Structures are given as C-alpha cells and as structure tokens.
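Shown here is one chain on its own, the form predicted alone, set out as structure tokens.
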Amino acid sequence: MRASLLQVAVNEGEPVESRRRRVAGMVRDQAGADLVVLPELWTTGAFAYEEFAGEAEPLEGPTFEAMAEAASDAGVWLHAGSIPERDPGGPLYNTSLVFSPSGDLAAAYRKIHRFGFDKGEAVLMGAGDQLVTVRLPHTVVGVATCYDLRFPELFRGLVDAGAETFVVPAGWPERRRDHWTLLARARAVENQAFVLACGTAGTHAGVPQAGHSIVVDPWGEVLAEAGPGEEALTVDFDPAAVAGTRERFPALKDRVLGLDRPRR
C-alpha cells in the first residue's frame, strides 16, 4: 500500500473555508495513493479552543462535503482527520471522518480521550464511547486520535476488533514531540501493527506543533518520518507484514489480562 500523510499547517489569518479548499487540493494531488491521512482538527487548530464552538459543524457539513468530493476525485481512501462536530441537541465532539474512494462515508469516530484535564477540549467537548475499525482492501484500520495514543487499552481493543494498521491524526505540540515518537513506536510494538501517525505543522493559537508525522512497522522500526515543515510524507508499506510478524513472534497469543479466557 502507499500512504500519504499530510501535515496541514493551520496558519493564523487563513479563513477556514480557504483552508478547506487548500486541503482538498492537497488530497487531490495524492491521486495514486491508496490511503491519505489528514491531522486532527485542521479546520480550526487543535489548541484554538475559543474557535471550537464557532467553527463546529454538523457531521455532514462543509468539511464532510469537501473531503468526500476530494476523496472521490483522487480515488483514494481518505482519513480526513477530525472536525469539531456539533451534534444537534448534544455537545460538541472531536470527530474523525473516513471516506472510501467513491466519496462515501466509511466511518466516523468520536474521540474517546479528551485532552486538557480541566480545561480546553476536556470541558468543551463530549467523549465518544465506541471503538471504530474500517476494512480496506488490504488491511483493517483501527482509528484513534491524538491523546488516545497515551492509552494502550484502546489499541488492544482495536486489535481484538481485527485492526492491523492504526491511523492516528493529531495536533501534537512540539514540546512533547519525544513522547509522540515513543508512543507511536510503543503502540506498534506491543500490538504488532503498523502505526500511521499524522501531526500538524505550524502553530495553533500560539502553540508550536510537532509535525514529524511518522510511519512505524509492526516490529517498531520507523519506516519514514517527516520534518517539521514538510507538507507530505509518502511511504509504501506491506500490510502482510502484520500477519508475518504475529506468526514469527506470537506474543499476542500469550495475553492473559483483559481476556475472557483461561490462561493456557
């Protein structure tokens, strides 16, 4: 498979609609890829908390429409990052959208772990409660978002649901970039899965972003890593390596805790 991770920079002063058009063009430029991934909350910026309510949109709003069309035009599977979703009659959610090459919505995932402790996303948005996987032609994708990366039990749940490749859009700050790389590799090693982690570039509400999107194989080796200012990271990987790794080093078969079965 060929995957392209697009490190969208959220530039101050750029209108959201202008950014949608720019990002749609970036997606169309990836025609020929199998999977394209965008970062978390690229319409507003992950740290622009004061913009969430004003820029929130229904699930099938303008970003949905623009990304569905771009996926169809490029003929790619598109993980369109996440948007601030306004649920009619409910709270806001940090919601990821995944589109098929025909532009149909394949999955939506409301972020389970909200960042901010007692401020920001943690108090402004509701929490999702459903694990989400998407079956692509050559792999099963498990969907997670940014802060989720710190919670290994979520990824174990995705493995139990059949995931072989994790796609993680994020708005990860530069000051914790070492954690970003470490956790991406840890989730790959412990679950013997590919990790495609796509971060934003630029600065969100005064918070410098890490960039450094990264692709990690099931053995924990970094296949590719973007620089902080690179716009696109494209990498070829073989999804069959997951089954091969799990067969040669069957650590997942020795799991004990969290399983409804006796120890062998």
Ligand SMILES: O=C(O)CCC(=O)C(=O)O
Given for the second form:
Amino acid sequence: MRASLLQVAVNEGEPVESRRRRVAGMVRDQAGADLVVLPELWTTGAFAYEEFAGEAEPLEGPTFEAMAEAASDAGVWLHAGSIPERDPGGPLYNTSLVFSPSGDLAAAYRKIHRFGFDKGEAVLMGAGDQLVTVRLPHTVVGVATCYDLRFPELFRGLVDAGAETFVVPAGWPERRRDHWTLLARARAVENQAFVLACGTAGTHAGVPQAGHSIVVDPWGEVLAEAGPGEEALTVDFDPAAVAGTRERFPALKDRVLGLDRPRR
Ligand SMILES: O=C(O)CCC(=O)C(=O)O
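Here we have the form predicted alone; I need the corresponding form predicted together with the named molecule.
Below: every chain and molecule of the assembly, starting with the one above.
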C-alpha cells in the first residue's frame, strides 16, 4: 500500500482560497497512491483561533467540494485533514473528512480532545463524541486528530473497533516536536498498528510548526519522516504486518479490561 502525507505549509499571507486550490493540485499530483493524507485545519492553521469563526464552513462547503473533486481526479482515498466545521444551529467543530476514490464522503470525524485548556480551540469549538473507523481495501483506518495523540484510551477504542492503521492529521508546534515523534511511536507500539501522522509546515499566528510528519510500523520502527518544510512524504508499507505482529507478539491479548474504572 502506498501512502502520501502532504505536509502543507500554512503561512500567513496566503489567502485560504489560494491555499485550497494549491492543496487540491498537490492531491491531484498523487495519482497512483492508495491513500493521501492532509494535516489538521490547513485552511486556517490550527493556532489561528481568530480565523476559525470567519473561515468555518458547513460540512459540504468549499473545502469539501474541492477535496471530493481532487480525490476523484486522482483516484485516491483521501484523508483531507480537518476543517473548522460550522454545524447549523450548533457550535464549531474540528472535523476531519475522508473521501473514497470516487469522491464520495466515506467518513467525518469531529475531534474529541480539544487543545488549549481554557482558551483557543478548547473554548471555540465543540467536542466530538464518536470514534470513527473507515474500511479501505487494504486496511481498516482509525481516525484521530493532533492533541488526540496524547490520549491512548482513544486509540485502544479504535483498536477494539478494528483499526489497523491510525491516520492522525495535526498542526503540531515545533516547541513540542519531541512529544510528537515519541507519541506517534508509542501509539504504534502499544497498539501494534501503523501510524500515519501528518503535520503542517510554516508559521502561522506566531507559532512555528513542527513538520516532521511521520510513518511508524506496528513494531515502532520509523518507516519515513519528513523534514521541517512543505513536502510530500511517500511510503510503501504492507498492512499485513499488523496481523503478523499481533500474532508473533500477542500482547494485546493480555489486556486486563476495566482498569480505567475505579474498583471497590
Ligand atoms: O498536544 C500538543 O502538544 C499539540 C496539540 C495541538 O496543537 C492541537 O491539537 O492542535
């Protein structure tokens, strides 16, 4: 299976509409890949809090339209990263969109863990409450977004729902790049799953982005890692390695369930 992670540069000064067109072109250039992945909130930037309300879109808004068309033109599965979604009558959500090669929406995931503690995304957006998996021809994808990477129980839930490959779009800041790499590898090792984690490059809202998108195999080996700038990170991997690893080293079978609930 071939995946291309498009580490988009999100810099101030590029209008959202231009970036949308540019990114659609980057997706079209990936014809021949099985799966293309974009980062979190690449239209505005994950830290451009003051842009969220103005750039929020309905689910089937301009980014949806452009990405559906690009997926179908390229004939690829497309995890189109996330958009600031305006739910009519409700709050904003940080919503990821996954398209099939015919350009149909295969899944939408509203980020569960919002970043910012008592400001930023945590107060500007609502929280999702649904785990989302998507069956691709080669693997079952479990979807998570950026800060979600810090919450292992979400990934265990995705494993229980059948996930073999985690796709994690992000807008991770450079100042915590070590955590990004460490957590991506940890989620891969503990769940014996592939992790495809796609971040942004550039600087927006004064926050330099980490880049360093990363692909990790179920044994925790880094198969590919991007540099700091905009790039397409392409990797070939064998999804059967998940079943192989889980069979040879069956640690998941030794789970003791219910430890996250208090005992009497
Ligand atoms: O957890 C972190 O350090 C970064 C999270 C983040 O930037 C986000 O979720 O947008």
